[in-house]
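In the form predicted on its own, a lone chain appears below as structure tokens.
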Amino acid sequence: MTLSPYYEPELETLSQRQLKALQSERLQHIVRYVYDNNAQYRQRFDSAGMEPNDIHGIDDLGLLPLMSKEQLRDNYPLGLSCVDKKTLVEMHMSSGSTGVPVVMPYTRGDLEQWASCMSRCYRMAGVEPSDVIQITPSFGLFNGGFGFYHGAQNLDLFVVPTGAGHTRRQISLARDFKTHALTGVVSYATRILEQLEATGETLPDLKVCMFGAEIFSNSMKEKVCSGLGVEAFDIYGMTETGGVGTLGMDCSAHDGLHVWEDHYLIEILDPKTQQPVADGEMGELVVTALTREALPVIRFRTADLTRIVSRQPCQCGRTHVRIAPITGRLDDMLIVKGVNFFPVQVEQALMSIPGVRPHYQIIIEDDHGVKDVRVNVEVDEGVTGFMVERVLKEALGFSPKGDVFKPGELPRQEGKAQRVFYSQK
């Protein structure tokens, strides 16, 4: 019997008309739900001069006030929860740059919703029941490991819960248990690839990688796919939406990330005017959770930059809107010598050079308010600093300082790689 490529075929292939009707119904419900069950939401809506009865459908979404991480941090730990604490069964959180983290609590229903979204992602990647899946994100306060685990349990997958680090052991377990799918961050996959190349080993049973939690370029993705002999998928989700996979993933067509529109209503807004941009134009992703119970975010500003790729049915048969992979975050933008750029642009340029390794550093140097940038990168023999500088100048519009290093000379991180560093004189 041929396995269906869908986990929930009826919902994943709804027409746009059906999706909009479902979204309108769920939007009305969730607005009334948070208003009735949380004083903070009620105060924010009242201050904006609106009440739930003003929302008749998705066309009224703009009447609702926008929210950001500040509201979540200001209400730490559970000030925005809409349920009694006795009904909570799990929590995860992201580290807070201000010292105050963002907490996401879960009811049993929220975990089921998360598992359902993840199951769609697994099925979209061609993962089948009993396939061996190796989960390399940590099992802790960060949601990554648990998100992949909840979905895997839901699909009866064979889970190898390695967590982060111990690269040699990761490789041994993948070989011994014949891992079919590897989950984690793309930068950690480069560590595994580096180890395999050093020893001449291969992982012949590995066919699929699912990468999330960090922005990466197409060039980096191609290097990893070629080196490991896998098909890689870009999975998307964040703490505020309920975790990895909740928002969606790209399919085998790799023509944009499918957003699970029956669970999440998205907008692409101009970051300055906060007005919608036309399809195809870059803007900030704003998300409204339609089916979460404990803490549904309403018009949450993600700071992620993307664009609508298509609202037409995909060749995979799914009908949910597709967005471009995240190209940067508003708070990640770097400004040096009057030029605005994102770290992923540096990566894309570096990975386009034959012989450049996927290990690099972007160092922002601040000399009494005067900023400069240094790019250090590992290269194979024959690649010169002049070659790297020329490509970066063409990509960025100026020539950063920097040095080339032999493979293995730059520091490594076992999990998510740190790419940008700051140096102040």
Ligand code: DLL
Contents of the next structure:
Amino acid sequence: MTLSPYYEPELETLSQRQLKALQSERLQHIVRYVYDNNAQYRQRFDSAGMEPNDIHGIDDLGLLPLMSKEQLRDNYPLGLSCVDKKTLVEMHMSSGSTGVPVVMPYTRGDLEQWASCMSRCYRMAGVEPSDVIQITPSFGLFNGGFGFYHGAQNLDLFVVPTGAGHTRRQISLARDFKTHALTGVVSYATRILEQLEATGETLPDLKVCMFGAEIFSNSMKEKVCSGLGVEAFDIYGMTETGGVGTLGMDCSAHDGLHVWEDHYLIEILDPKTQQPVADGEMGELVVTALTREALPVIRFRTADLTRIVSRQPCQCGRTHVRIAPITGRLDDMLIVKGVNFFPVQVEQALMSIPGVRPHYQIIIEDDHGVKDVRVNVEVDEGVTGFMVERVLKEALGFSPKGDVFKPGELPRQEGKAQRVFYSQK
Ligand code: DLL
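Same protein, different form: I have the form predicted on its own, so give me the form predicted together with the ligand.
Okay, now the whole complex, with that chain kicking things off.
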């Protein structure tokens, strides 16, 4: 018997009208809820000159003040929690580049909401009960490991909880337990692929990869898919929204990420004016959590850049809005020699060169305020620095300096890969 491709068919295929009505009702509720249960929210709404009764539906969203990562950091550990600490059952945390933590506490209801979002993602990737799923992010403060786990438990999948690292052991477990789906951080897939290529082994049972947590170019995705012989899904979420999978994933049409709009209201705003951009235009994703209990973010500025792909129903039958894969973060944009670019553009150009490996570094050299960029990349024999430089010049409009390295020469990291480094002269 083939299972339904949906986990919650009715909710995933609501008509636009039904969806808007549900979102409006939930928005009114959540705004009243945070106002009544947390003094910080109350104060911020009061300062913005609004009160919960002003919100009649999603068209009034713009009346609510925007929320920044700093606010979450300033309220470490539980200053923005809307529930009694006794009702909390779990927490996750991200430290980001500044090291000041952002904490997300969970009630039992929040864990169930997370598991439902994740279950939708698994179903969308065609993963079925008793399929073997290998979870490669760490089981710890990072939400990745536990998020994949909660969803998998909810669907009765067979979990191989390898956690991070130990690539050789990951491969032997995947082979011995016939892993069907591999989940984790994008750059870890490249580590597994590298190891397989070095030994000539294959993982014939592996059919699906669910990867996210990092911005990745299409060409990187193609390399991973063809190398591992899998279909890769781009899964999206963040600590502030409740973790991996909460915001959505692409379906096998791979035409944008389906946002779980009954749980999260999204806006795409111009980062400068903070006004909505037209559909199709790039902007900052701003998220309101409609169904979380412990810490529902309201108009949270994610700093992630994306655009609306379509509001029309997808060929998979789901009706929620689709957004483009994340192309950059506001704080990621590099400016060198008067040219603005995102690291993913360098990756896209590098990965389009046959024989270039998915391991690279972008080094921003600062010589008394004058910036230059150096790109180091691993390549197979026969690929020269000149070939790399030519492609980068074409893509970026200027020639970065750089060196080519043999496979395995650049350092590897566990977890999210650091691609950009800064050096002072
Ligand atoms: O990275 C959640 C996650 C874990 C997603 C495992 C997918 C797989 P944080 O550590 O809080 O949570 O980082 C969130 O990572 O704002 C994006 O900038 C980036 N990010 C997450 N998913 C994607 C994705 C997890 N699919 C931050 N594509 C977000 C691009 C992503 N960037």
